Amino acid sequence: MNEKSVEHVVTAPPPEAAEADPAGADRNPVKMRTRGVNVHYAEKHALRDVSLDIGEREVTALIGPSGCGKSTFLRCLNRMNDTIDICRVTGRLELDGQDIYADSVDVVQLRASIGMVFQKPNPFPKSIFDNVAYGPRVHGLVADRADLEQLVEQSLRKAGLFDEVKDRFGDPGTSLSGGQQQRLCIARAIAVGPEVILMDEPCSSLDPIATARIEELIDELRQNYTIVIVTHSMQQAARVSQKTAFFHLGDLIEQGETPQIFTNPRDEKTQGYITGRFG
């Protein structure tokens, strides 16, 4: 993987960056901040001048029609776009005030701090135990087997999966149901001690029961983690998030408190999407 494949240009934040967040002064402290973010895939301008604050220990939902740029933006937050040769990211993206695209940033460590759960569950071709243990081993987070076992158990408990698999640690991760596999992937992300968890439509391939369990889990996890979720389901965004950002054709149209976005949007495009006139 060529981490140098993305050209990143740090630009001065636009004047409005210093202004109060439009979502209001009562929001949680800012964990991640983006200012003037643009993304190009070769000649295609996929994301334009996105400035968004992501509050600590809350869920921010990214909504909008297919192809609007929400997943592209999500991948900017942990530099997953670095893996795409034709991708160019400009602007400023910060974690706790530090530029995550600075030359001094270790991308491997960054992705441990900003974990990701993908649309389709993707357990490793390993046992349930080794799926969760893989990250801590690679990053040298445990001193011995006892510490590793404790960390695996804690991670599975946080993901709401331990009681279902405690007698099956040696079974392949792929032997689990779809919903269990997704919770295993969440446990795998948690095991390396992230501060932020990115979720790209984590329930799109799950049945309603498994989806409800993931949504309950997201609400539990936000007590300890900052979460950003991309979802096509407006009902899901309304249920799980405290803040919502609406994207359309590569632009961030509106952002704010979730109840305000869904009941009293300021922009007519947001109103049209929420009411189903397009999307």
Given for the second form:
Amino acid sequence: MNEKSVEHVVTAPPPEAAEADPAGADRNPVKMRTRGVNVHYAEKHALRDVSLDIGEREVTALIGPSGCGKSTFLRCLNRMNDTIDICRVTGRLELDGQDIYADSVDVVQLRASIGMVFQKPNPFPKSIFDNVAYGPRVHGLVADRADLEQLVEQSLRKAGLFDEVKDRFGDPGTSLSGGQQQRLCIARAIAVGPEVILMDEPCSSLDPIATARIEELIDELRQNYTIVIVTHSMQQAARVSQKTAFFHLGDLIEQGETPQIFTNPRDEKTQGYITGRFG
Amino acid sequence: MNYGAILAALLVLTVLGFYLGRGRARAAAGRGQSRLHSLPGYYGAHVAIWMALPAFTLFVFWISFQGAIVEGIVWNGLPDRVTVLGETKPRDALPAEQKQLLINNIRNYATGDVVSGDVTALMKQGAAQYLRLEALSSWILAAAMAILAAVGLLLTYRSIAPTMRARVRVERVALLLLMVASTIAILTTVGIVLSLLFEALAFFTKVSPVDFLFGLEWSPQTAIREDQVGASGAFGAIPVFAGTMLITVIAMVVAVPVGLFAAIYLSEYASRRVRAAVKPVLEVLAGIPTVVYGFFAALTVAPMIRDAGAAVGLSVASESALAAGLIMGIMIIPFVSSLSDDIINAVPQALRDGSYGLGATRSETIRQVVLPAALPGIVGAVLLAVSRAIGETMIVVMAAGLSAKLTVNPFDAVTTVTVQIVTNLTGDPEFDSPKTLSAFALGLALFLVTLCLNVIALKVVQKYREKYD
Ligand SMILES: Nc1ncnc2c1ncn2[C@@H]1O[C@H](COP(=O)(O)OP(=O)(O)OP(=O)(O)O)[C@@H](O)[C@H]1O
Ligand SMILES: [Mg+2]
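Same protein, the form predicted in complex with its partner chain this time rather than the form predicted alone?
Once more the chain from above appears, this time first in line as the rest of the complex follows.
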């Protein structure tokens, strides 16, 4: 009996089994869970029945060809899709077992606990300090100026930016380099004290050195945060993530441990994408 | 021969030339000597240009000078002694105005317009001569144009060959035409400014610029009799500019908040459907002629304000700055709102997303991210609106008063720069009295003020655009 189950794991399990318990072999508990998520933009069916588990304090990479719905899925996780009139989301999405689309959920609160970093660095047209202080101020997280300064410094340190900007807090955020701006945006997200950080192609507008810097940072942040990252770079996904999910034309084709997806994909579409045959 | 017919004939010939040239180019290509340098159409255009352009240039010059020449010939053809206004005098001894009057009458009689005074035999004689000369002139013109077109056709048609660089030549002429057009626009502006400047200088020889710029009293009447009381008039422009400022401030107090909030609502809150319905309505507001706003202000709003003031025991002038300012503000709302709407929309969506992603609400995002980002642009829009309010004429002519009072009380009647310009120049102005000339000085000052405002505003808006491009 024991042998049989081992056998079962080694030969690829049937898709139904993966469907029923996608996070079966997880070491980490599940932080966010989605079941049967469908997204429509007006008539367009952008995501079909996506069921994915996102483990706590690890990095989940979303990969797939352009237009397959990675960003759409990411934006469902913190309800950013609410800001798009024509977007309709159905299915169940949970954070710590709570339905995040329930009527009782306060979107403001939700987005404070699920931060987001965008493809293009988008610092506000304010000083570096005010950029980081924006979230805490909006949420009333700090009592006085001293606390705020401490929080800003802490966040900038966590984002690995503090040493580069410590003498120029008053400069506009837009005066930083692209890589610095992106780390500023990460610091800005961290300052609100999120549990999950969503990143949509955070390195796509950066050079290799700045990218390496952000990848290191992601690896450090993993100690404290649950991270979901969309990326077009297979190498990046392989380097930074522990779990990988492959999307194709609105379907979640395959999910699993990153090494397994990259060395031994079960689906031939995944195989084709990671070996560069399409996408 | 009538000028319309001449131009129509030229047009027809030109079109024909185009087809001829294109046909010949095609034929040349068809013989397969070598590839055409340019598309056949360029050869056609080259022919057409050289047929039309010289002939048309001649036409323009001819028309501009023909009148004076014909009049001169007619004048010299008149008898030596002429009768004008019942007096008979030697023709050469006629004063300039009477000469002009006679010539005008001859021309008007010839074209069938109204003549002043009785029609005299002299006029009839002159008019007949005038018509003869005009007909002759137009025939000569037509013939000359035909020759020019024919020469153009011949030269360019014969030059058509595959190696001819027709495209380059046509492009060069196109460039030239565009430059001529922009030069005309610039020269016109320069001309307007210069005429303003000279008349204003004429005014400043009569009234000192210091009195004009710093004087506190404005009463531009001029004497009917030499010994009349207050004959000199006072030309201190400060009360007039103060009136303009007062009305502008009132207008801005109305237009800026309403226009800005409308823009924020439309660009950030309104659903697509509401936006589709409300924007055109605002544009209708912008399309109402200012004269309509003017009588609305004068006949509806001003009495309403006066009555309301009376009800609470305030004395309100029946032509109050408040009424004019309010209506002017309403007129400017769509201007402010559509400019601000553009500017707010130019704030990148990424900034909003960034703010929403941190859990900010919509109004927090607008107040703390969108508006600060859009602020320079909005300031520019407001400055443009101010410059419009300052130059606005019709509403204040109808709804603001004529008395130049130095006051900040919005219930008082004030006058504005534009109103003074209109009243001093309409009616039966004498062109050398300070009263009339003061209009030019005011116009110059107004022009300088709005020019500065526009330059600053455009700079600000441009800087803002660069930031997000
Ligand atoms: N705001 C929107 N309105 C309408 N359709 C949209 C919108 N956003 C995305 N879509 C559509 O949904 C589908 C998925 O888009 P999504 O942006 O999620 O793709 P993606 O996987 O992130 O692609 P990429 O890798 O290019 O970023 C696409 O077909 C896209 O056209
Ligand atoms: Mg995307």
